[in-house]
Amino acid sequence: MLTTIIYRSHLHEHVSLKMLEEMVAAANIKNGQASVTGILLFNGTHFFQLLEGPEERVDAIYQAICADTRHYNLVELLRDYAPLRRFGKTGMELFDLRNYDREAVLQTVFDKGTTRYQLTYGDRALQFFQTFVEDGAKEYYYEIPPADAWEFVVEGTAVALPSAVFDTPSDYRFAFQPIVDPFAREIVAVEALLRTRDGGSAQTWFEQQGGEDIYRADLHSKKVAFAMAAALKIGPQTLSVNLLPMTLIKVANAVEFIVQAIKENGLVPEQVIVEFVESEVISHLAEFTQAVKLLKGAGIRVAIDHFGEGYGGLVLLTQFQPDRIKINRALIADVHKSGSRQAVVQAIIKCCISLEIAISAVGIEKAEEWMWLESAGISQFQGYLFARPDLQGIPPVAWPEKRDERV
């Protein structure tokens, strides 16, 4: 199958023009042998390259390019398929934009095209060329340092649950995980995550419940979460708990139960955030919206967890506006390398800024993910990079410190 990949990257300063010319000459031979076409634009700082040819061979060359240390901040912008090559000649051709007038180089690239219809019908690949040549997307380029520029240093000690609380005979427990603002070095909130007694997932525990008993069990588990939070002496710290959306609908007086459980454990409704999963909300939106009014009327804040996982996220933001969204892990995994994920996340950020909705990114595992998201405007994070959930209590946080600033 004929495959097209487009990427951009940043040339390291130590790479000379001669090295660049040698690189292009070697790529020309390698691409020709693999029946791969390469069109490379260079503006003195950034590369922009199109590769097209047989899928396996394009993938192999692209993986080698990703591992090349002469450039960094490599972002895949397009992976597409087509019946014919856009550029017929195999090998590699370099266009140094510093030596061309913008309109002239763009026309020169287009003149290399070998298919009849793409310019007429708005081909995406050629539109990417135009945007790069005209610097149309430069404001979205976030140049981040390598992962090892930061060291994550654990500060403080875990806050442990009293043994009497931890050893309760129930068939579930809660693990606690901080949500942090790394640059402010602040724990924004602590989330209580439902787990089986041996540490299994919430989904595993729910699967063990029967019929509609699942909703009553879900509701009553929150009373335990509040009691454990009180035993951890969280004080005025914000506490997040997860609730099945249908629990609010299926269990009578569910909101009153939650408010009473909060007060019984010395907490206040205003410090509690109730999180719902987007994909579970949309199927009963009208009933759920009414239930949320009761929650918010009691002073409890509402968040949409795993935002972007379901098909109705934007509908939710128009139907009712949560206080916070937590962007789904699938959207932010390796976001520093994916142009499509970057575009979606940037759109979410812009939308939430307009609506004054706070944003958290969850499931952060890599320093590069955190750095890119921080550059894009997100300041609150949750994930293994900073702290893993702890069944025994609240874990300490690993705060980022620049290596060249450490004594």
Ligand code: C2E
The other form holds:
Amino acid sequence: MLTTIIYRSHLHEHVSLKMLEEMVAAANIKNGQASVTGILLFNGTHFFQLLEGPEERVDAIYQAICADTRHYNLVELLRDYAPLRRFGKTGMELFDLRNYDREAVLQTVFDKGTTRYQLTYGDRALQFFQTFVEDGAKEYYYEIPPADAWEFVVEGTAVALPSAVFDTPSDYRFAFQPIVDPFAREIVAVEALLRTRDGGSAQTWFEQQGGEDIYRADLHSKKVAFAMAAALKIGPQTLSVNLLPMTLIKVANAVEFIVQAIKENGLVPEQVIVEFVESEVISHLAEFTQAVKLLKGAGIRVAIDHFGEGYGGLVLLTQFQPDRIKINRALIADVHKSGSRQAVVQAIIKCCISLEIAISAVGIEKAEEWMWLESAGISQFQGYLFARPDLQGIPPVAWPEKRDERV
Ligand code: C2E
Ligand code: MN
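Having seen the form predicted on its own, can you show the form predicted together with the ligand?
Full assembly next; the chain just shown is listed first.
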């Protein structure tokens, strides 16, 4: 299948124009053997390359390009299929945009093309060319430093709760994970995550519960989450807990139960955020928003978790606005390398800014993911990069420190 990949990247300063020409000459031979063609645009700082050919060959060459240390901040912009090559003449041609007149340059690039129709019919790949040549998306080129520019330094020690001191229920516990603002060096909240007694995941625990009981069990477990948080001395810290949306709908007086459990443990409703996964919200929206009124009326804040992963997506925000939304790893994994993830995350951020909804990103494992998201405007993060959930305890946070700025 004829596959097209387009990416953009940033040339490393140590690479000279001569090295660049040699690189292209080598690529030409390699690509020619693999029946891969394309064009490489260069504007003095950034590359923009289109690769076309049989899928496996294009993939193999693209992998090698990704690993090449002569450029960095590589972002995949397009991966698509087409009946004919757009640039079928050579293995790889370097086209230095600086040598051409601004008005004529796009046409000159297109003149190198080998198909006529795509130009006429608004082909996505060629639209990307136009945007690059005209510097159209420059404000989204976040130039993030390499991962090793940061060192993550653990500060403090875990606050743990030996099981002997705490009267734990027979079949579950909670793990706690901080949500942090790394630049402000502040823990903005702590999330209680359900675990089986031996530390298994929330999902495992839910699978062990039967039928309708899961909603009651979900609700009742929160009493333990609040008690554990209080025993861990969270003080006035914000505490996030998760609930299935159906728990609010199916269990009578669920909100009263929550409020009571908060107060019994010396906490206040204003410090609590209840997180709901989006997928179930949308199918019972009317009942859900009704139940949410009661939560809000009691002073409790509401977050939509795993935003964008269910069927709701952005339409949900037209019908119901939570206090916060959380985007998870499904959306943000390797966001620094993916044009499509970047576009979707940017759209969500834009909505949240307009609606004054706080936004946080969950499942941050890489420094580059964190840095890209900071550049895009997110400041609250939760993930293994900063702290892993700690069973019956609150883990210390590994704060980022710029290597060359350390004293
Ligand atoms: P969530 O609310 O988005 O919780 C974050 C999940 O991501 C947790 O998984 C956490 O362990 C995991 N995580 C955190 N940082 C990273 C990271 O850097 N990389 C990766 N790969 N994962 C990371 P966990 O505890 O298995 O929970 C999964 C989901 O189960 C939660 O997602 C939440 O939706 C649900 N859940 C957890 N506790 C409860 C609960 O008490 N009630 C209800 N209804 N659902 C719960
Ligand atoms: Mn959550």
